[in-house]
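Single chain ahead, written as structure tokens, the form predicted alone.
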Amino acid sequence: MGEYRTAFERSITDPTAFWKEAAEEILWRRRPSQILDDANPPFYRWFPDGELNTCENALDRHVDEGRADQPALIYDSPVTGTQRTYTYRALRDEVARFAGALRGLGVAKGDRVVIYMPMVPEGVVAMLACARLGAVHSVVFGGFAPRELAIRIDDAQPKVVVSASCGIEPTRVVAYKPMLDEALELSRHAPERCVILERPEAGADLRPGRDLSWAEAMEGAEPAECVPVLATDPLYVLYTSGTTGRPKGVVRDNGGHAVALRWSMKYVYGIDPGDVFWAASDVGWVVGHSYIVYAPLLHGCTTVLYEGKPVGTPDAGAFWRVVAEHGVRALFTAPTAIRAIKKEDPEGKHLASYDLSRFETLFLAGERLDPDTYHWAVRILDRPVIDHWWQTESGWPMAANLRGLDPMPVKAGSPTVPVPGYDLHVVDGSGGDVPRGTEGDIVVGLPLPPGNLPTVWGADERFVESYLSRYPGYYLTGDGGFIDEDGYLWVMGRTDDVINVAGHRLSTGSMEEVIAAHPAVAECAVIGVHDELKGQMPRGFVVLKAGADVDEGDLRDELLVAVREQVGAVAAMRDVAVVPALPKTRSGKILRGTMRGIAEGKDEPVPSTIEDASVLDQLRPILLGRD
């Protein structure tokens, strides 16, 4: 740990040192003479007097310094048979011309543009531009429902949105345009212009007045330059998936989120610039904000946007096809993906078919890493795979195996160590260290390092009131778990999946750890429901893996032994249900809530962030009882 620990320790005890260094990286147009303002706490901010661009730095210092002809951006959509790359300067010129486009429509710094887009390239450049006028964007994921996207457009108060006719599912195309008009119609702001990208596959119903295609918008645009903006103004704001009422609007400045994200490719990922990096999810969620768009172009790299699934576009395989025929060096997903494929492709045959001489290390984030699918992963890839863990209001990662710095051990279920800048500590209900081995609250201590949210849009007080007054002096995650004997972070879940079965508080990751484990399972989900006896108990539910030959009541005894015996008979586990599919949102997360909710009896709602909706009609009577 000796190159990691002296980072580590440095960027605790010397923050402004550390974290001045790695602002080197970055191209200013005023280099900050302050690196942290720490007048007013709870609120800190990093690089107070610098200004830049991040556009600047994602795209034209590229070209200016040597990258004009690499390329940047691979778009890649087996959902419609297309592939298209652009090269630095393609991608700036076109950044620019859309720049332009917006500025025509009245769009400014300091103005709010929704972009509300499928997995193409303009929803990149449509991000970029946005950065390039000093506006800040806020992403709604494509296909989210109108209701949603109204409360959010009413948060952020768009001049314009930004949207396209369509996205393409493998059976489906699924209309955009009628979703955005229902929402118009809901909100009670009114943005002046939208701005929609009509795709082959579906057109569009223009409203003469608000809404112009991007081809027209793009008509005889003049490239913006890009305007210098503090590193404290607001780059975007993303909203937390799963809210009701009022959203929570994560807000990312522009300078501390530069550095952070360039200082994490090189020391967290271990990429180079040049190298072919793909984050596999969506620009819709914080991964695709910081990995699929900003981190790889910051750091000069080729990044990957997939249109398509793990599985079903066409097969097990498409995930290795990306892989080989871009030379991708280093693959960024979530376990549920991967989870996915190993039901498909249990033995990994379809590896065979591919090149992946140039591809070196698999990472995983989004959702606990169970250890059944890190050793498969493992087994199949034989190269490194790396699990780490973050948030949306990180934006980069907390906890991970640095890659750039003294890879360690890894230790199957644990993200490994705290990220330099993360003082991260694990805490009694009284905001005291617990000893080593024992779960509690998992927090960061305060300043939070820079790319971290500054605040909740348009709400200081939230900001406190949800993150920073349960433990004075520190960042609460949500998340439980526990540091080992060798300081390595165990997350064992979100502190709402702690369950309390007669007293004894107990993680439902722990009994999912071992379920996973069980050779026919392909995932599993813990869930723990009142009981008028013992508060609550433990229910499982499991997915088999294609092609497992077991009888599900032998299968329901062996798992209900296993976790006796290495949980304890105190989990008094007594259910265990084979179920089709579990319900998940689009970026991956088994929606444990909304099952315990209706386990309950609650009349509860079908999430909007729902991949599925029929996965959950499917579950319900089983949660019921009925079944």
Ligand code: AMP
Contents of the next structure:
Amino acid sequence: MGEYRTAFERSITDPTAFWKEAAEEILWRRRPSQILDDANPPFYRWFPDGELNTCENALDRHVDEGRADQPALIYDSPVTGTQRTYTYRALRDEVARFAGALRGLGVAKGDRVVIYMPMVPEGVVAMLACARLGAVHSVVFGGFAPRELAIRIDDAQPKVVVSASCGIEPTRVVAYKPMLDEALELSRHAPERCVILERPEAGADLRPGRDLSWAEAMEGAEPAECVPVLATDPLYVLYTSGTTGRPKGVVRDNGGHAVALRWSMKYVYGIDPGDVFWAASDVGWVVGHSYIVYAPLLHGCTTVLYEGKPVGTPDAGAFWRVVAEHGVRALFTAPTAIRAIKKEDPEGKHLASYDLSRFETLFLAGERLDPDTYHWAVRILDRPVIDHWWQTESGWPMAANLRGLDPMPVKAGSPTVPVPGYDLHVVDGSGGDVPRGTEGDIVVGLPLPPGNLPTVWGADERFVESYLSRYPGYYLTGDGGFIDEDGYLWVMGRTDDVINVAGHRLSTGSMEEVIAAHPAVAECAVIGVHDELKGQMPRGFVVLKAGADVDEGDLRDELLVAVREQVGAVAAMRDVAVVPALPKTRSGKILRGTMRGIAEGKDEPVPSTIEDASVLDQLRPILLGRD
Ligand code: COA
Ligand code: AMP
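With the form predicted alone already on screen, would you show the form predicted together with the named molecule?
Okay, now the whole complex, with that chain kicking things off.
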């Protein structure tokens, strides 16, 4: 534990020296003379006078430093039956050209570009092209419906939107362009231009004057050079679900992000330049931003972009095939993907078909890693399986078993220890540290390390209110848990109304907004309840308006379709029940936590603040599925 302990202590007692050293790994156009600007707490800025370009660090520098012919990105798409490899040189050239195309459409430093794409290389190219110009990308996950896309377009106010004609799910082709058109009908903000990648699986109606195809945009585009930006300038905005239906635009800066991500590849993941690293996620999520795109490229690795699923494309051996075929050293995915494989191939028979000799470590994050899944993965893989904990706001791991320092014994169910830079505490309601082994709110002492969100897009006060005001001097993670006698962290789940469905972070608030908009609904609550495969699934409860004359079965179907069409298929809402009333506190707050506890079969105490305990008694059989 010595190496880890020394690094951790140093990162907390002397963060400036610690991150100054880490910043040596980055190519600066102007080296930062100041490491941390702490003059305006609770706002902190890393490397405030440094200048760099993130795309230059991810691509050009590796071309110049001898990796030009090394694969930078391997696109592996079982859903289309294609594979394509880009060397660092080829990816740099493609990105430079698309950056030129964007520049031709008027995109300049500081402008926003929304990217709504399936898992195709052009999505990555578009992200890096924005970085090259100093423009700010905002990627919206393809599984989100038009309404969610519109909300993000209105907040980010992009000059250009980059999208595709379609995404490909195992059972259907998902037409993206009509969803984009619908989103643009719904949004108040109108981007000047839309660039649409036309895929062979579906056409796209291009609106003259506004839309142009990817091919047209690229035609004759001159490669653009890297534009230096301040370390504190935004690289991207990524919207994440909060407690309300209004997502928060997590801002990522350029300098802190590059420094932290590169550091994490070596010390958290134990990966060397030249290695093949595969994050089986989606570029629409933070895991995709950080560990499909930026970190592996900043570190000179080969990254894999996989357009497929863990099962069904074509079978439960898909992940092992990709690992073997591309010589993957470390795979990062969500526990739900492993549970899906386990369900279909409980004995891991598919493994025998593949040569996994170069595969060293499986990393899991995005939701709690339940001990059953952990033990199963260790048994069939016979390699280290590493749980680690982080979130969109942090951008990189906050707790992990650090493979590049000295790895520690694993305790199944714990993501191990705080990563250097993260001064983790577990506090009670008054903000005091709780004794070891006692549950409370997990918080991080300020300043947050580089790479973490410096603010919420266009809303400094929302940043303070959502994350910093509950416990002054600390950042509120939104997770509850405890630290045990050995200093291991145990994350028990969210303390707010955020839920996690198959590794997708969703807001119950946005589902409630959709349900509440139905004319027959007086009020409603959505809670996330435990699910064997997906971790959690949303369940809705509605109270009808007095005199509402509706067939309950029809209403249920209508509400499920509405959530699917307005939030997205990923919400996977399958269950809405009509109930006589919702349990509330005397001040009118719906007791969602109590409902969730009962639905999960816990011996949930009746809160002393409840307005009418008989409401809970009536609801109990419905929550338990015994009505
Ligand atoms: N575009 C459009 N639709 C999408 C989509 C996308 N990018 N991603 C998912 N969807 C749709 C799916 O087609 C599905 O629709 P359906 O209801 O018509 O079947 C729905 O959203 C739910 O998808 P998904 O969450 O993928 O569930 P699933 O039941 O199809 O598969 C798993 C279950 C566990 C195999 C799958 O969720 C999985 O691979 N999870 C890994 C999670 C992950 O990578 N998380 C990222 C954080 S690390
Ligand atoms: P996201 O912002 O989508 O990455 O989701 C972050 C949330 O997922 C965290 O706040 C946690 O609630 C949950 N989470 C992520 N990783 C883990 C983990 N290893 N263990 C438990 N919960 C996790």
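Positions refer to the first chain, counted from 1. Everything numeric here is computed off the predicted structure, so don't read it as measured data. Basically, rigid core = biggest C-alpha set you can superpose within 1.5 Å across the two forms.
Put the two forms on the same core and the Cα of residue 23 is off by less than 2 Å between these two forms. Relative to the superposed core, residue 561 undergoes a C-alpha shift of no less than 2 Å between these two forms.
Residue displacement note: residue 57 has its CA displaced by under 2 Å between these two forms (rigid core superposed).
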